[in-house]
Structures are given as C-alpha cells and as structure tokens.
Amino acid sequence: MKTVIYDKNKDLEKLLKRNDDARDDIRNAVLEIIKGVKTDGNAALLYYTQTLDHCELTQLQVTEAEIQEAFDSVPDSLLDIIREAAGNIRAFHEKQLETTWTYEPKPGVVLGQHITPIGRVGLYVPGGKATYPSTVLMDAIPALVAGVESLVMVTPPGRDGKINPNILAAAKIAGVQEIYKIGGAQAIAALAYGTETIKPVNKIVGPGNIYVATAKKEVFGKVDIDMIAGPSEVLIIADEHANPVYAAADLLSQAEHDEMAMPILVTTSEDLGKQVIAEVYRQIEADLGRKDIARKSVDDFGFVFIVNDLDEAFELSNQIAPEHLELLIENPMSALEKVKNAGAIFMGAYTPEPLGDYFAGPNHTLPTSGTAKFSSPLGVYDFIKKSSILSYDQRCLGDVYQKIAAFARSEGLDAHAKAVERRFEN
C-alpha cells in the first residue's frame, strides 16, 4: 500500500487512475458477439457458451427440477440465512415505494404523476472468480417490490452445465422463476434483442466483467441499464481511536473481490496508518483464501492518505466519491452532513461493509469509479416509470390558450398554436 500525505493541489485523479482506457479489441469482440446473437439467436448462445465458457449445453433454460435439486442441496442453515437476508432487503426496499399522485391547483385543473412498473427486466448474475447469491437478492427483490411482472435471470454455467446451487436457491427464495444458463456479452445481447427462447427485456441490471459492462454500454438505448459497474472500492475515514485490525479487515473485504479493487484509508493519524498497513499484510498471509487477488489489489491500488483533520478527510472522500464509505471515527452520525458523495455509508466500528453486502437490507449494487457524484444505489425507483398526468376543463384551457399559442409561435410552431386555438374558434 502507498502512503500519501494529502495535498489538495495534487492531481488526485491521476494518482488514483486505474487502467480504464477504452479497449478496442474488447469492444470489437463484444460487437461481434452481439451481431451473432441478433442474427443466429439460440445457436449463437450455444456456440459462445461452448467456446467461451467451455460448456456444451443441450438446453438454455434452467428447469424447475434443476432449481429444486439445487435448493435441496443447500444446507438448511444457509437457506435460513438467505431467507432472513431476503426479508431484510424486502423490508428496506418497501420503504422506497412510490405511488401515483395528483393535485388540483385550481378547480378544473388536475395535475400529477402516474407510477407504473417496468414490464420485463433482465438480471445478470456473475459467475467466474466468485458466485454471488447475494446479488440475486439485491437485484430481484427491488424489482418485485416495484411490481415488475416478468423477471428473467441469466448467469453463466460451470463446465458441467450446472448453475451454482446457492444462486438457484437465492433465486427461488427471491421469487425468480425464469432462469437461463448463459453469461458474458452473449447473455446481454440475448436480453436486449431476444432469441427463439428468450423474450427481450426493457431493462438490464446487474454487475459483470468488462465484456458484460461493454455489452451493456452497446445495448443501452435499445434497453435501459442500471449502471456500468467498475471494480469495487472502499474508503475508510479513521481517527486515532480506530481499531487497526478492524480497518485492515474491512479494506481486505473489498480487495479480495478483484485485482483492480481499490482499498483506501484516510486518517488523521500517521501512526494508525502504519499499523493498518502492517495489519493488512499480516491478515493476507495469515488466513485469507483469496490472498493473491487481495495482495495485488492492495499493492497496486491500495492507499493510505494522511490528512490534517477530519474536515480534510471528508473533503478528500467527497472528491473520490467512493462506492463504500466507512466512518471509523467517534460520533460518526454527527459527521453525516459532511458526506456529499458516497454509494453507501457505514457508521461506526460495528458496521462493517460486509453487513451491507449481505444482510442489513440496503442495496449492495452501488455506483463505482466516482459515479456516486451523480448516481445512487440500485433501488425500487430503478424499476418504475413515471408518466405525467394533465387534465384541464374547457374553462381553464380558455383562460390560458392565447398565452400557449403566443408561446408556440415564438418558437415557430404554428400547428401547436392552432391546436389550442381551434377549440375556441366558434
């Protein structure tokens, strides 16, 4: 990990830059896959699954028998945990529900907003280096709370043609019934354009590798997407009272995700910074299963920033706009108003980031790479549409139609003007 004395005049973006330059080779490969799926449908999906995932499938859709078999293979203790987490996630997201509303600014005029769910949504659940039943819960439950009637999940199979049983168990508990054994850019193309088997969706949500992210960029416009998720990141603001063991463990909880994950400590105590660095490397060697991934993450993208005071710490954090922000400081709630940009905020020594990843209820699909400056966690609001409601009676339109006509003509739109004037010609 690199120790940096924070200087607001230094180029922070250059210091923290990860290699996110456009990769023409990846984009070209993705475009070829999308074209193949649009042209050949299921045949392309089977071909790319065999070529890229080294799995020869005879059918794309997961059967009810496969779902039940997977469910029965998961230990009851884990099923109980998944059910409890699902309940917490549902309870939190039910607070986000919006309803249709109207108001009457004066007699004869009704204005408002009509709320309707998106008709069909596709959920991408990653496979590969790790499997994420938690992502199933976080993506599916807000959609179902919003009222989405048609929900389809895609996830890459293993070489044996099977889906990780924990993922299928989470899908069953969440309420997902339509599941396909496809991953990568080909899955995104199938969701966007449809095949003989898969009906196209209106929106795609869920994280994935760079091929998935690139494919989501390419199909945006044909369908909506949630966000382009980059490598994970956590930023911990810690004062001299923070426990270095806790801080190191929380940094590593993100470092183990990906070699390009970014763990950052911002502290007012240089001594604490040294203790945390030592503890990070001690924990990697002591008992970390994904130590090679975590070590590369902390070596290449791990930082300890030394700041003069907490005001400077929050200034730095708001510039970075981290996906996960932990406040290992005294009285964190009193400092909440200083947070301007963060995907999720974890308050105090006993609110570690994994609590949000799995169990508490708020969504773990969060804006990364500084996009928390303008975007939000995945939520029920991502699965609804809003339509404006307008109703004027004859008298109320008569009071304003000449103003509307004058405004329209100021823009050179004569037909707009006549559309209101013709109602009052006789």
Second form
Number of protein chains: 2
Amino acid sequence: MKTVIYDKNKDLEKLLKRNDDARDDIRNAVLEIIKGVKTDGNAALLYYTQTLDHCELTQLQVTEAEIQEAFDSVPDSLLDIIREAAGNIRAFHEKQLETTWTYEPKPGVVLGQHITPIGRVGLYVPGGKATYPSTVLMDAIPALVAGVESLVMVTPPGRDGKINPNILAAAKIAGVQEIYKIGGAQAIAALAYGTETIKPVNKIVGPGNIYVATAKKEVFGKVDIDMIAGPSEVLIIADEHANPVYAAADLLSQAEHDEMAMPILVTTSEDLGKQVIAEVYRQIEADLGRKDIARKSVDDFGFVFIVNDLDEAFELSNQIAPEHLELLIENPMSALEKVKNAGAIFMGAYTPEPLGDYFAGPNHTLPTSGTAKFSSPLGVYDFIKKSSILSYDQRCLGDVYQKIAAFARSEGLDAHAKAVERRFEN
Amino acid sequence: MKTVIYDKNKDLEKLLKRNDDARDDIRNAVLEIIKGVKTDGNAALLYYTQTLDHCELTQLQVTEAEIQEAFDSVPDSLLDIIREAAGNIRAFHEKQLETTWTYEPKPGVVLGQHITPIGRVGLYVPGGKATYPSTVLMDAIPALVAGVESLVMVTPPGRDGKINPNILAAAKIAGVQEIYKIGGAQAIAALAYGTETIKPVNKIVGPGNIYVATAKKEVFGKVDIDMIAGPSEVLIIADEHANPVYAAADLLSQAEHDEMAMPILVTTSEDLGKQVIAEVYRQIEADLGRKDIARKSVDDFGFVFIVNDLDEAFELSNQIAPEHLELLIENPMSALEKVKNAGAIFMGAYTPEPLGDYFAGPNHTLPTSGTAKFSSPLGVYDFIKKSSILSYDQRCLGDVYQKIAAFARSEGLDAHAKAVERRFEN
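Just the form predicted on its own so far, so send over the form predicted in complex with another copy of the chain.
The next block holds the full complex; its first chain is the one shown before.
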C-alpha cells in the first residue's frame, strides 16, 4: 500500500491509474460476434458457446426440471439465507416505487408524469470462477418490484453444460423463470436483437467482463443498458478512534474481488494509517483464502491518504467518487451532507461493506471507477420510464396560442405556428 | 402518406424503416477528432472549428459583452415569451425534485437514499440552419432546478464567429453563464476530457447531428450522456369525431422538422384517414413555409394506420413507442392507463404538440425512434444521482453476521466473511 500525503493540486486520476481507454481489438471481435448473432441467430449462439465457452449445447434454455434439480441440491440453510436477503432487498426497493402524478397549475390545464415499467429486461449474470447468486437477487428484484412483466436471465454454462446451482436457486427465489445458457458478447447480442427463440429486450443490466461491457456499449441506443462496470473500490474515511482491525478487514473484502480492485484508506491519523497497513498484511498472511489476489490488489492499487481534517477527507472522497464509502468516524450520519459522490455509504463500525453486498437491502450493483459522479446504484428507477402528460382546454390554449406561434416563428418553424393558429381561425 | 390496414403480425419496424446501423466511416472520423482534442486541447478545437465550421476564432469562450449585446438585440416581445415559457418549464420541473430519505426497518438499523446533484454538466446546442432557443431552456432549466452547480453550454459559431442571438438570450434567461463557440464531435470531446481552459464535465446532454451523437456514444462511460436522439415522430390516435384540419396541422408540425421525421395517424375511421391525408396535402400546398421538407417527410415516412378499435390503436402505438403521442379522442385522460410507451402524451383537441414544444412546461427533449420503450423525457432526475445509506448498530449486525458470512463463503469470498466475523471475535 502506498501512503500519500493528500495534496489537492496533485493529479489524482494519474495517481490512481484509473483507465478509460477502449481497445479496438476487443471491439472488433465483439462487432464480429454481434453481426454473427444478428445474421445467424441461435446457430451463432451455439457456435460461439462451443468455441468460446467450450461447451456443446443442444438446447439454449434452462428447463424447469434443471432449475428444480439445482434448487433441491442447495442446502436448506443457504436457501433460508438467500430468502431472507431477498426479502430485505425487496423491502428496500419497494421504497423506491414511484407513481403517476398530475396537477392543475390553473383551471383548464392538467400536467403530469405517467409512470410505466419497462416491458422486457435482460439480466446478465457472469459465469466462470466467480458465480454470484447475490447479484441475481440484486438485479432481478428491483426489476420485478418496478413491475417489469418479462424478465430474462442469461449466464454462460460450464464445460459440462451446467449452470451453478446457487445461481439457479437464487433466480427461482427472486422470481426469474426464463433463463438461457449463453454468455459473453453473444448473449448481449441475443438480448438486444433477438433470435428465433429469444425475444429481444428493451434494457440489459448486469456486470460482465470486458467483452460483455464492450458489447453492452455497442448495443446501447438500440436498447438501454445500466452503467458499464469497471474494477470496484472501497474508500474508508477513518478518524483516530477507528479500529484498525475492522478497517483492514474491510479493505481486504474489496481487495479479494479482483487484482485491480482498489482499497483506499483516508485518515486524519498517520498513526492509524500505519496500523492499518500492518494489519492488512498481517491478515493476508494469517488466514486469507484469496490471499494472492488480495495482496496484488493491495500492493498495486492500495492507498492510504493522510489528510489534515475530515473536510479534506470528504473533499478527496468526492473527487474519487468511490463505489463503496465507509465512514469509520464519530457521528457518521451527521457527515452525510458532506458526501457528494459515492455509490453506497456505510455508516459506523458495525456497517461493513459485506453487510450491503449480501443482506441489508440496498443494491450492491453500484457505480464503479468514479462513475458515482454521475450515476446511481441500480434501483427501481432503472426499470421504469416516464411519459409527460399535457392537457389544455380551448380557453387556456386560446390565452397563449399567439405566444406559441411567435416563439415557433422565431425558430423558423412555420407549421408549428400554424398548428396552434388553425384552431382559432374561425 | 401510405395507408395501412393494421395487422399485428406484420413486421412493423421493417415497414417504418427505422434504422439503427452504425456507420464505421463516421465513427472513425469522430475517433480521430476525439484523439486530436485529447492530445492538443484548445489548439485542436480552433483547428476543427476552422476546417469544419469554416470559422477562424481567436477566443473560444463567449464574453459577457457578447451575451449582453445579443440579449439587447432580441425584441422585448420575444424576450417576454421566452421568460414566460422558462417560468412554466421551471414550475413543472420543480415537481420532479427528489429529496434524501431514510427509514428504520427496525431499531438499530437505518437505511435510505441520499440525493445529490451532478457536479458539472455540459449542454450541447446545435447550430446551423435550425437554431432552437427553446432547447436551451428545456435542457438548462432541469439541470439548474436539480441543483447542478456548474453548467456549461457549447454551440458551433457561424462563419462570422457569432452565435445566434436568440440562443444567447435564452441562455441568459435560463441562467447559463459559461458558453463556448464549439460544435460537433470536437465539442463533445472537449466536454468529456477537458482542455487547457474548459473543465471536463460529468454529463453531456442535448441533441446534435450524427457526428455529435456518435461522439456522445463514444465518450459514454467516461461521462454520462442522455439518450441518443434520432429522427423524431408524432403519432396521433384519432377517432371519428376528430377534426381532420387539426390532425393534419399537427402531423405537419412534426414533418417540417426533418425529411426523415415520421408523422403517423392511427384511426378507427377510414373516412377520417382519407380526410386527413387530403388535408395534409392541401395545407402543404396552401401556405406552408417549409413545404419541401414537410412533403418529403409525409411522402416517405408518413403513415395512416386503420385499426378496428381504440385498444388496437394503443397496442400499435405502444409498439411504435412514439416521441409525441396525441390523443384526439373522447375522454383522453381515461385512456391514460392504456399508454405503455410514449415520450409525451398530448390530450384532446386543444393540446397540440407545439404547446409542449415551447410553452406548457414539460420537457420537449423526448425519447425518439422507439426509445420511449426504455427511456424518459429529459428531467430533473437526469441531473441528480443517488447514494444508498446503510447503518447497523452492533447488536443488529450481531444478529445477522453469521448469515452474511455463510452467504459470502457460498460465493467463495472468504475476506467478505471475515470482515463481519472479526467484529465478533472476542
């Protein structure tokens, strides 16, 4: 971990090495795959699953029997935990529900906003070594709470043609019924353009590797997508009272995700900074399961920033715009107004990041790599859309139609002017 | 205009010829420009403005004196109309404001959602033949209502190095102070990556030509963007009581925008359909200012669909997902629940589209080309973001930490499990 005395004039992005360069070789491969799926549909999906996932499928869709078999293979104790987590996630997201509203700014005029769910949504769930049933809950439940009628999940099969049973069990608990064994750019293409058997969707959400992310960006416009996920980060703001053991453990829970994950401590206490660094390496060596990944993340992307005071800590944090922000400080709730950019805010010593990753209810699909400057956690609002409502009666339009006509003519739009004038010609 | 008897089994997208193919030549030109601006900053902006906009600038930023001069040159009558429209737009968008909320699902647990405005936003305003001060109002006001602290506008200069005075007057009325004379892909690159004098933004909104749209898609991820705008459309659902003169005038107000604009009538009355077509061509010939554009739009992209009943009309409309939906039917408000996909809904004979384009208050930046299936009018919600709030006390985390640890271990994430366990080791 690098220790850095914070200086607001330093180029922070350069220091953090967060990168946004697109890679043309990947894009070209992805475009080829998308073209293949648009042209050849299911045949292309089977071909790419064979060549890229090394799996020869005879059927793309996961059967009800497969889902049930997977479900039955998961221990009841884990099913109960998944159910309880799903309940918490549902309860939180129900608070985000919006409803249609109208109002009368004056008699004869009604304005408003009509809320409707998106019709059909595709959910990408990564396969491979790391399979996350929690992500199935986090992505599917807000869509279903929003009222999405048609929800489809895609996830790449293993070489044996099977899907991780915990993924299928989480899907069953969340309420996802339509599931296909496809992954990568080919799955994104199938969701965006459809095939003989897969109906195209209106929006695609969920994390994935660089091929998935590139394909999502490519089909954006044809369908909507959620934010493109990069390496994730945690930033802990800690004062001198913080427990270094907790801080180190929380940094490592981020670091174990990915060698490019970014664990950052920002502290007013140089002493605490030293203790946390020592504790991080102690915990890695002592008993950590994924110690090689965690060590590389900590070595290459770990930072301890020393700041003069909490105001400076929040200033720095807002510049970094972390996916996860932990406040290991006195009275964290009173510091809320200082937070300008963060995916999720974890308050106090007993709200560690994994509580939010799995259980508390708020979404764990969060804006990464600084995108919290302009985007939000996945939520019900990602699965609804708005239509403006306008209604004027004859008298109210009569009061203003000449102004509308004059404004339209100032823009050179004659037919716009005439559309209001023709209503009052006689 | 083509008359079509609606058949739900026909391929609607093929009939409408709405196209989503990207063009590689344009993308390559745009990538070159973005690279130039990233490398050479202001010098690249001056170079591209000279070669593409045929304008030799010495200064990029519009001065206060230029804004004042433009403002003073606009007739007071038009300024008053712009001010009144701005007031209506502000009043409507204030209804969209959201505030931070928290709640206690049980004692010791606080969850919630923290609302913050996006820090800095770039607003693209097209130049060229069509200059739309109304778009300045529609894009700037929601951002300012949301609380965006730093708002910057870019718009290409004419060959004389000037900006249309109505655009500058509208910017002054809306409250935009920082304005640069740049357009095209180079302006989007400058907003996304910054130059020596232009600070980068977090989000870019506003319509533009294919180069602007391609550049926006390219920088998406580095910054957020609003939906990519395509040719716009109006769809009018009319029953046998509708006035064919109004319907024709409203179709033409869409058609005059663009040769690729799409004016669509959906009616239960074949007789009305015939009357509207006759009236459309009569109005074009009689007195329409932009008759050549309107005629081409009507000839190539105009449709009259004949349906059996209103349910079928709404089914078709929801498939098309029009930017503007006009309901020239009895009791339009009672049909609201049938609308699933539409940018804005204009109710009844005295709510023509231009009322919404200029004056009523709801936004005129609307999802085009069927994107109303997954996106919304521009609104205050486009300029805010959310951060989840989580707070557990020791007892509440103690109640559930073993479940969290078990869930984490089922995903192979050992450090996640340990982060909660270490808090209860003693």
